[in-house]
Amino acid sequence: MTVGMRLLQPLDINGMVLPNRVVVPAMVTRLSGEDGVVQSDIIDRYVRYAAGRVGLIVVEATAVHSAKSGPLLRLSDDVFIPGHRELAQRVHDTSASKVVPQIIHFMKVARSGWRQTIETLEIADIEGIIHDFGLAALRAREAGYDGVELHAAHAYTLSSFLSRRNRRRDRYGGHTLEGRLALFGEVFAEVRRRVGNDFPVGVRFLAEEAIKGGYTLPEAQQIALRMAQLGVDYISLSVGGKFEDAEQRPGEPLYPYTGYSGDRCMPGDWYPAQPHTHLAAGIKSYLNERGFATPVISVGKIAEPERAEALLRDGQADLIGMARQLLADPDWTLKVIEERSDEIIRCVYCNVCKDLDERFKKVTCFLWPKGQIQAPDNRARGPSPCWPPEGASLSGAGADGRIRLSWSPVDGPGAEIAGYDIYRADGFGTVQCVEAVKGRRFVDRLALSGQTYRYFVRAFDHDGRTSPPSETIAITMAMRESSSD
């Protein structure tokens, strides 16, 4: 399968040459403290992305400010290069794996749920911004990442800028796109002025913005032409999370991925699989159509190599953004390389990580064994969990909307999992799998009456490993009775 895969050769970035087309995007560990100091959990989260031979590692969104915030990196003061120094370094000891910050300005928000906007700013606090993304950058540089990355995506200030509604009404105003183009246009000389030609400079932003008033596609394919013509170095896409329509949490500051745009954002188990790919394939075409070659990320629930290589192969993008499904497994490039995709342990979409971020924890994974902090290695490889001999016992029925299931744990050497895949399909569909439980019972509440669905189930343990699926079993849920008066 792996040979002559697109999605497994080198990519060169103004000089920074990827070993394959994998990018972890950046996503908030809450592992640092609030002083942003990067520290050995920090490291050993980006490390183990290195291991699993992720080709370009994007680090989570870094402070260019000193502003208060919760548990957030920054490079605002030369205080913090050692420690990014350090990260960077393990990282290239590590493997080929290329590494990157992103950098990130930001606004105040507090409990009471007011908010700083950026009609507020004034134009004496327009230059700082531009003034600390450029030392940022520099800082970037001199630490030895490979490049770095400006945060012009969610609810955050750059991204705001860009918006449609953007309400101010000077030469940053949002009454033109030119206008709304401004800041990030300044940003990006000041920080190509701080770094030089030589060093890669790329940009996250949104495809959509999926609020009521935001723009789509068409405004943002525009913006990165404009992005392109300016000269940044590669273009990363993402969608929605936004303030306009945040969910207020007595006692809690807004957080911008609770509402449809934060849906969106972080698609959950109900949204289909690649819902955003669209939008990466509309811009690159634009942007191709019109003389520019620019790298385009395409992200968004994006988790089988066969759909990842499609993507690339019919030109739809460059690269493959996954940050939930490489939180879940940091080893899902290695395991295609080395042609074991049936070990790759597959994120569910449960969303738990993005609560985790909601409440400013630390940001871990649902599949990993509780307690721990970081992925399980997958270099210590074991036998594959396997069922008794007498098999799952697997059983079920359904009624009042609901099929429940339930089957007997594994059996002998392999006996220590992680969880059971469920797997489902209707007389007219294919198998998918459906979800991905802890516990030996599951109960599918989008099962129709009178339909018959046919399930099985298969175990995985922490490294990916899965037994053979059980027997399958078929079950029709009872119709309705219906009242009558």
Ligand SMILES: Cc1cc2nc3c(=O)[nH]c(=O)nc-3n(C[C@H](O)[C@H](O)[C@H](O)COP(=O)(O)O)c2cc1C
Given for the second form:
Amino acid sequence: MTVGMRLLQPLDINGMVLPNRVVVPAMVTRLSGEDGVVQSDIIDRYVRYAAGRVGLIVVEATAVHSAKSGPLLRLSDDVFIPGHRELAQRVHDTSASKVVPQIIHFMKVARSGWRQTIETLEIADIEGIIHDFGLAALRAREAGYDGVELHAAHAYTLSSFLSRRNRRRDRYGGHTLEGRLALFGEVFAEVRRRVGNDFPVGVRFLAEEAIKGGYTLPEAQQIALRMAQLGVDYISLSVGGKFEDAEQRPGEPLYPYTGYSGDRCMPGDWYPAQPHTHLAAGIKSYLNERGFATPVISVGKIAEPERAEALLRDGQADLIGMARQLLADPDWTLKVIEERSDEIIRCVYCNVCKDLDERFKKVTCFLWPKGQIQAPDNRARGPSPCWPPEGASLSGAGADGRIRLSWSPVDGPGAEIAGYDIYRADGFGTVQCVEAVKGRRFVDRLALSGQTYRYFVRAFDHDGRTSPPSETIAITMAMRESSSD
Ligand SMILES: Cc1cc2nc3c(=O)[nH]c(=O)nc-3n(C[C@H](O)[C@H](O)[C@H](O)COP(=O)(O)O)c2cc1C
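Alt. form predicted in complex with the ligand, vs. the form predicted alone above:
So here's everything in the complex, that chain up top.
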């Protein structure tokens, strides 16, 4: 089945040969200290992705300047190079995965709610930003990375210039698309000048700002065209994640993923799968029709190998980015290669990782064993989990808009389980894994009264091996009595 899969085909990006089409997009880990130095936990996190055989690892947002922030990596000085050198080396020693850092410039935010905006930047500040990006990219090259990615997405400086809400009146804005693109163009030229033509330089930007008055696909297509004309080596797309609609929480610095645009950036469990693939497809076709083959990375709740494969086969993307899914299961690619896709631990998009990021806490996955800061590495393959001889004893009842389920624990040698997948089939025959839980209870709050639902449960261990399905039970919640009479 894997033979001929596009997902597993290599891709040459300006001399950086990815062994396959799977990408870990940048994901802040909060594993670094305030000093911004790469240390062993960070290296372990990225080596784990390499062991899982992903094609490209984008190392979390790494500051080009020395402005104060929470725990964040840096390439703002030569002193940071040795740590990055070790990270890149360890990844290369582990597998054929390629690794690039995402380099970022951000503006100041204060706990009071004040934040610096691009409209206040003087020309000298802008020159400083261009200079800092150039030097950080050069350090990435000196550290032995395979390339570098410019962060021009979300709430950060380059993105704010590209924004339709850029209010500068000079040549870096001026209410024109050319003005909005000017800083990116100058940053890119400086980065190229520093790193040379033979070093891959990718970009991440927004396919849609997802804020009131923000740009949408037609302008994103033109921005992508300009980036391709400038010679960026790949384009990674994201959506939203802006300050403009972020919630101000008293005493806390503004976090750009708290508003609607934040939901769009990291769509939660209530969003459909793959809500943004049409945007990447729209940008890819726009570029291809104009003669550019710049690889495009599609991201956003992509998790199923067959659906990822279909995106590549149908020409909707060149590369598949998965952030939370690869955090949950860094062996995703390996399992696809070994035809063990049924053992993939599915991300449940609960966004615990996002909440940890927001609170500057070490970013881990809800599905990992409690207290662990890396994904479990259970390569010694034991028996699959199994139910006790009398079965799972799944039972449930519905009332007040809730269907409550409970079941017996898994037994025997496979009892080291990570959680339980809950499957639900509605009366129209659609079966869906609706949730993963760690305990032995589940409350379904999204059921309609008068409708019959069938449920079954499967236990899974930390290696993704699952038990057989439990028995299936059918539950119908009584219709609520009307309160109007
Ligand atoms: C904890 C966390 C940290 C993130 N940090 C970054 C980051 O440093 N840079 C970036 O461009 N995107 C960042 N993102 C966004 C992801 O790269 C990705 O675009 C988003 O999670 C949607 O993809 P997914 O549905 O596959 O998770 C982060 C996401 C999460 C959950």
